[in-house]
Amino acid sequence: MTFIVKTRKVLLNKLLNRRQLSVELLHPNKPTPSQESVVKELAQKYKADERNVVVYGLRTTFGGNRTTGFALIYDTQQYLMKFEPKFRLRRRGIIPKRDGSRKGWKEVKSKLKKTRGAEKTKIYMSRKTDKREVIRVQKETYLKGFVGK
């Protein structure tokens, strides 16, 4: 796809470890471009990794032909995994989505109100999953890839 790629304010953030900036995409007679196409022409153009961009908040005008959003580009891998909220790195597959559904933990939630004693806790830890070290091991795991690089 082509579109032309406009940056406005640039901020360096030294306390994030990453630059913080307002895209603008011009792509007249064209569908919106997709985030991947986006994230690897700001890579390009600040001449850092994809993997440390993160392009989100991509709005496209009534008509079409321009679409405004954000963008971070973090110095390192590991930045990007400390500042990042969790619901981005589940949008790129780092960290693993959650499993269960909202109706079944209410369900857990609305038994463990009637029981008592022993038996709540039985329900309780027939459901639960230790998820913190689970996304922690998935973590460590993703960014040994990168070590190396």
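Nothing here was measured: the structure is a model prediction, and the numbers come from that model. Here, rigid core means the biggest group of C-alpha atoms that superpose within 1.5 Å across both forms. Residue numbers count along the first chain shown, from 1. What changes on going to the form predicted in complex with its partner chain:
With the core held fixed between these two forms, Lys82 has its Cα displaced by under 2 Å.
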Second form
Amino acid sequence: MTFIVKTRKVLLNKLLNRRQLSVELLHPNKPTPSQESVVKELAQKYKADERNVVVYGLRTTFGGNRTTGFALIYDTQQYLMKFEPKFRLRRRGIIPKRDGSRKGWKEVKSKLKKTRGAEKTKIYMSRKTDKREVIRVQKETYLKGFVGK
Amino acid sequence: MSGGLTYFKEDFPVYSDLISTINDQLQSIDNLHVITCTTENKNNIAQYLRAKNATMAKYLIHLNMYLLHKLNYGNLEEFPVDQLIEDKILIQKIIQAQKKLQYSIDKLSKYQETQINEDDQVVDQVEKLTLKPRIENLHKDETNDKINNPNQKYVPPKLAATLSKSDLNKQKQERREELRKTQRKANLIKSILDEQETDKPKEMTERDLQQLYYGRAEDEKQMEKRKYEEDHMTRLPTTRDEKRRERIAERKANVTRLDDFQEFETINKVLNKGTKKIKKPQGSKLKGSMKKIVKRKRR
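Target state, the form predicted in complex with its partner chain; input state, the form predicted alone:
Full assembly next; the chain just shown is listed first.
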């Protein structure tokens, strides 16, 4: 282990079936550790499955040697799928990433500014996005292939 | 007739009292009538007073007739009593309205009493002079109270100590000053103890550590931001000001490293030897005395 993990402000959130905590990493004279390494350490410490641990917001302080971030440890994978936002699920690969480009969205936005009423809703709905049903199906397929420890 | 005499004896004092009151009222009417005649017809107060006088006089005349009728054993059923009642109700309504106009009526009566010309300037002065406070009314005559109610017990006045707002603020300020004094003393003693060389380890707070490692401590704004982020488990975006401050701090931190002594300056001189000097922009000519000062410095 090339860095030290310290946890603070551990909170048990029963409503969302998870544990919330703020993470502090000490890594003198070394670059910031990756998210995967931090997930491994936390799963070992809290005796949880690595796939149920979510780490985000890692930011190094001025001068280096120290990073702070946040972590969420869910009870099961189902709760993670239910309560986690989509952008984090996309990062993990549970939901595939979006096809649409940034430029495409900007074009749609410029069109929306010029229109009103029913035409506006048509243009808005015609944009390339993942619809709810598609995301639901993707989650189901992932859970089918998921084997718990 | 004997019955009539008894009635007369009983009613006569009442009648005499009534007649005296009627006389008094008529005198007041006369006084007000003088005022109404002298003032202009446009004045609403004069119109009001005229109406009041007329109704009062009418009512008194009718009352007098009624009394005479009663004494003479006249048939009271024939006498129009409804009219009396109507007049009385009217007068009561008029007197209720008089409360609102009392001030202007008093003003008119005083104006008549002084008997001065109707110049505007003089009138204003007179009004101001006439509206003086009467100190006699403020002072209560305690001797009269004793004479009127000799058996009354002495009730002392209710006095209770109360703190005003200014006193409260003073107390707060005094406490703050005391706290500051004690803090200054404590800081003095602490600094003296720190200077002394002891084996006791030094206490380092978070700010001291930050100062040591990074050359600067956290600002209050940064502390607030950090607390907010930790409480809400989110990351706030960095603003342009914060980025600028970080760059400046990084430059300063790099300069104050322990490695470079004077080599840094020499290296910079060597690097900047062949570079062109920056020209002044056009229009920035020195004027007057500033030219002399700059010339002296260049020499």
